[in-house]
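As a starting point, one isolated chain is supplied in structure tokens, in the form predicted alone.
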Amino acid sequence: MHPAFSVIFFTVSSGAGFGLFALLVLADLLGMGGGLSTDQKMTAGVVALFLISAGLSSSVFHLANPKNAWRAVTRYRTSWLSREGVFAIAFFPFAIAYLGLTWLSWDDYNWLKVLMGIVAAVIAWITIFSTGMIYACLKTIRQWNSPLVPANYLALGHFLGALLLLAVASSGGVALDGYVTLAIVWLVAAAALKAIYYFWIANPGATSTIKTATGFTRGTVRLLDTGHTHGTFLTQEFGFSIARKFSLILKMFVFIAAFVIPAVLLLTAQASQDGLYLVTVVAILGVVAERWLFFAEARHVVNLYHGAQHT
């Protein structure tokens, strides 16, 4: 599939947005490290809004027809794009008012705070699964037709909310050992899930045949003609095809960048807060690579009948 930078970039922004509100109200909920202040609480909180409205405004771009963007949103009962788009919309008014409330601090109404920043949360956590369940109930994509895929954006947006929220946390006033663990555990998990993915779509049974793809896998099956001398929509949008060798020098920097470089800052760089900054872009640096990866090795059934597979 094409790497689209657009969609790259919505799926990298937003995940790590509504990762890191989703931590934001876990951690309030539970006062790690002795609580956040109100103003960390709302740097995180702008940072987590700003984030996903810039991914959101960055998927309009990838749309063919960008005023009709109003339809994308209105199948949600057979689309996971139009859930992604609900649930993102539901998402702001209870994260505002979570914001809002926190910043005015009225006691009285604290149960409403908190009733509101976990109905964010959950909707943060749905929405992140619905972004993954566009890519994964493709079944004409072998590499994406799997739980893997759903689970590794979980991850991987929870990770980078992590590393931002200890970001903030950084800027003193609170006890920065539970935010560490919190973002080493994401950054475990991430990092374990991303490895299972790529044994799985590294194994031959995960990639479509000419006959897997015709139905006649007991016979013998070859494409006569590709009908076609020159490139076509199909085979640009859907054909993109990577090296294996650069392939594998990539998956290296992903794993280096995202998770090595990362987990050893976060090992020794505790006390230092520009140290954690830089943890925080290698990693952006990394997850970006992984979501270029992601797309770049995706190969679309209808390839096949392009030339991509002769027998």
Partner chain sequence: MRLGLVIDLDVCVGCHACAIACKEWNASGTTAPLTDYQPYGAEPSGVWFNRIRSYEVGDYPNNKTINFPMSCMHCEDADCVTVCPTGASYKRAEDGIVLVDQTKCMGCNYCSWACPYGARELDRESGTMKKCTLCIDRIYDTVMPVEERQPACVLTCPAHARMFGDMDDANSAVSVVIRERGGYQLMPELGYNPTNHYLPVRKATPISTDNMGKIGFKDRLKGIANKIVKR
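Follow the form predicted alone with the form predicted together with the partner chain, if you could.
The following holds one chain only.
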């Protein structure tokens, strides 16, 4: 599949934003590390909303006819893309109510703030899950058609969210141990799920073949002519493929940047604020590479008709 930058940016940015917001609510409820200051909570909340909004608006740039984008929320009963949009929009009022009540800090209305926060966090989880399901529900792309995909989206979104929350918490006033542990737990979960995914897509099981695609079961099938002189929409959108060697190098980069370097820095340089910022930036780069590879490695069955005998 052709990796479109706007879609990569959208999934990474909004995933991290939703993860950050959900973990912020959790940390606030549990009073982790003695409790974040109101300023810190506001910072984390605003950063989360910014990442989500930036992601959502970037996804609009991917559309060929954005003036109809508003219609994308109308088919939530069948389409995961529509559900993603509906939940992303439903998230905002609760998130803003939570942040507003946090800022006002009216003690009488603490229950309302908690309620708003919990609802926002749950919607955030459902939204990341829906983003993953946009890809996982496609029977035409074997590498995506797996529950591992939404699981990976959830884990990576929370991992980046935990790093961002830690970076905010490092500005002082709270014990960082809990935040570091939170980040490490998500790091381990995300790394394990990604490793399972990479092992799985090396051999994702039975797929369609040129024989089922054409019904020519009697002998070997070779493409003679694609019937077009130059590229078509199909070859541009689905023809992209990546060399095995290059994908291996990128996978190593994903693991080193997203997991190994952050793990080492988290375990050693946890006190230094600059170190934590660095960890976050490196991890985001790693996840961007992960997302690029997620698209680049996906092979659509239609390629069978263009001469790719295996998907």
